[in-house]
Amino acid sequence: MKLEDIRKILVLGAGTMGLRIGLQAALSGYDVTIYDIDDRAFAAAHKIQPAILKHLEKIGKISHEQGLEALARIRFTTDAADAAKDADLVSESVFEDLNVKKEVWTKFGKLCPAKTIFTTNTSYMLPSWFAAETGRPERFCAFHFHDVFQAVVVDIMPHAGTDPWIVDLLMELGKKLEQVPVVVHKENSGYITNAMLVALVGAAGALLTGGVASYEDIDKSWKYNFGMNGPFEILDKVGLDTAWHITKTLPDAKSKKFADLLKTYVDAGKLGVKTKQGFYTY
């Protein structure tokens, strides 16, 4: 398959990620098809979208026409068999939860036709860990994306057995996405940006949690001196329940209670930048 090749994306969670990424695509030229269960999910996306494009033609980087055009390239659906069954790339967004995504890929792997690429934007989930679902290993690989529009590093991380060429047409559909491609050569848990952005949290919760001192603090230390946002910040941007998901997994005590404080956030439904309300309030 080449570029040229792919014309249908299909994204799979309609979720913060997956409603960015599958708008970038539409902006792109492609024809694009948001999948999740459950339609209640498309809700949020069609505030989002359209916000972003409105942020996007103030700033000058694409015209009302252009917007309007990405729109109508995006359809949703919750008819997994009419979702797959001409889709050229998959890109995976759901739940950061390895038994939901073996689970997903084992349904697209069936109904998806033989040609398709399939790709996952896991956090933190080494592709590795469910290629074999996916029923064609070979044309499996990580295809990580951040903010989409600020943050526009996308990773390509293939696992053992990716076919080479899976990465040359990655790097190229990287750069048709507008973002800057990198490789990770060898399967690494966060990839290389998430991989030091850890520590970064980690450390910062751990002087939250010690009482050494206030999360808006900690932030303010970061903030002014790097000048660039706090981690505190970030994790509002990121999903309290997102980074809730991946603390919750690491073995060191101070991981663990610095989980148990974000697990009080996503319990009272405080998940950050998306429902407006986590550590700070939008």
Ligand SMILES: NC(=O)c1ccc[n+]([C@@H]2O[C@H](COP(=O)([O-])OP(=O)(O)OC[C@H]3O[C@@H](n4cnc5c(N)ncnc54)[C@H](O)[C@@H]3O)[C@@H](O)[C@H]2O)c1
Second form
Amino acid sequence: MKLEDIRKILVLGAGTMGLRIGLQAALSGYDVTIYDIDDRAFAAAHKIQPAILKHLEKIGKISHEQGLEALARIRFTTDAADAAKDADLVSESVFEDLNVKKEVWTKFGKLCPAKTIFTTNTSYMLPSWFAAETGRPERFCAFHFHDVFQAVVVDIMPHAGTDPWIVDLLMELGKKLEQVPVVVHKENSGYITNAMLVALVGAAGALLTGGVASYEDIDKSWKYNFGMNGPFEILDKVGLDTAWHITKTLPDAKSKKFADLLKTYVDAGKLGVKTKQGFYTY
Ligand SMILES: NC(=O)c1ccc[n+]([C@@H]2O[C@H](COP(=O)([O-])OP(=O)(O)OC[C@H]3O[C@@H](n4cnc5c(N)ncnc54)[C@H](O)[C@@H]3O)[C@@H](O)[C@H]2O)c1
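Now that we've seen the form predicted alone, could you pull up the form predicted in complex with this ligand?
Now the complete complex, all chains and molecules, led by this one.
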């Protein structure tokens, strides 16, 4: 399979990442199907995608017509069989939960044609944890985006059974999707950036739950020294539910304490930027 053979991209999950990956794929000329089990996710995507396009137009990256054409190339569905039937490549962005990932890949492994290449956008899991469920581990690889439009690195991380040509193809596809592809040579939780980020966020969480400083002052300490978003601003953007799913899997006591704090936000429906309330109000 060559880059030109990829025409139809199926995105699984219409949340924070799925709607962005789908939009970029459509801007790059692909026919995109976005599948979710919960059609309420589509309402948010219908608001956020035009807002992203408006911004891209404002900064001169795309024309109004290019934005409209991209939207016209995207369809949304809750019909799994219909979504899968002619996909050339699948990009999976469902919840960061191993059982959910296994369930989704078992389903789409059976529904997709043999030609389809499978990729996961998991943040911290390893592709080998659910490669068998895809039914085609040799065509399965992690293809992990960051923010898609602002943070443009895409990590390509094969597992031991991934065919090497898949890595080469994803390198080309990453560039076509206007990302900067990097290859992670051996499976590593958190790839490259997130492996560094988890150390920062973990330290910030321990400072907060240890009563050392407020989240505002922890953020200021990072932001005004290094000119970057503070760790709690980053978490609000990532989504506190996603952050909780990741943190609760870490084995140490400080991470467990921080995961408990994140859970109180999740239970209160305060998931960060996407619900307009997390550590901060948006
Ligand atoms: N948020 C980030 O900044 C970020 C960055 C890179 C990677 N990721 C990873 O991307 C994935 C998605 O994260 P997100 O932030 O977009 O999550 P999200 O919660 O915003 O969206 C997840 C979507 O998956 C859907 N879903 C759940 N179960 C499903 C199923 N069985 N079938 C189909 N759809 C299902 C949900 O309805 C929801 O719309 C996770 O693995 C996460 O770790 C997140």
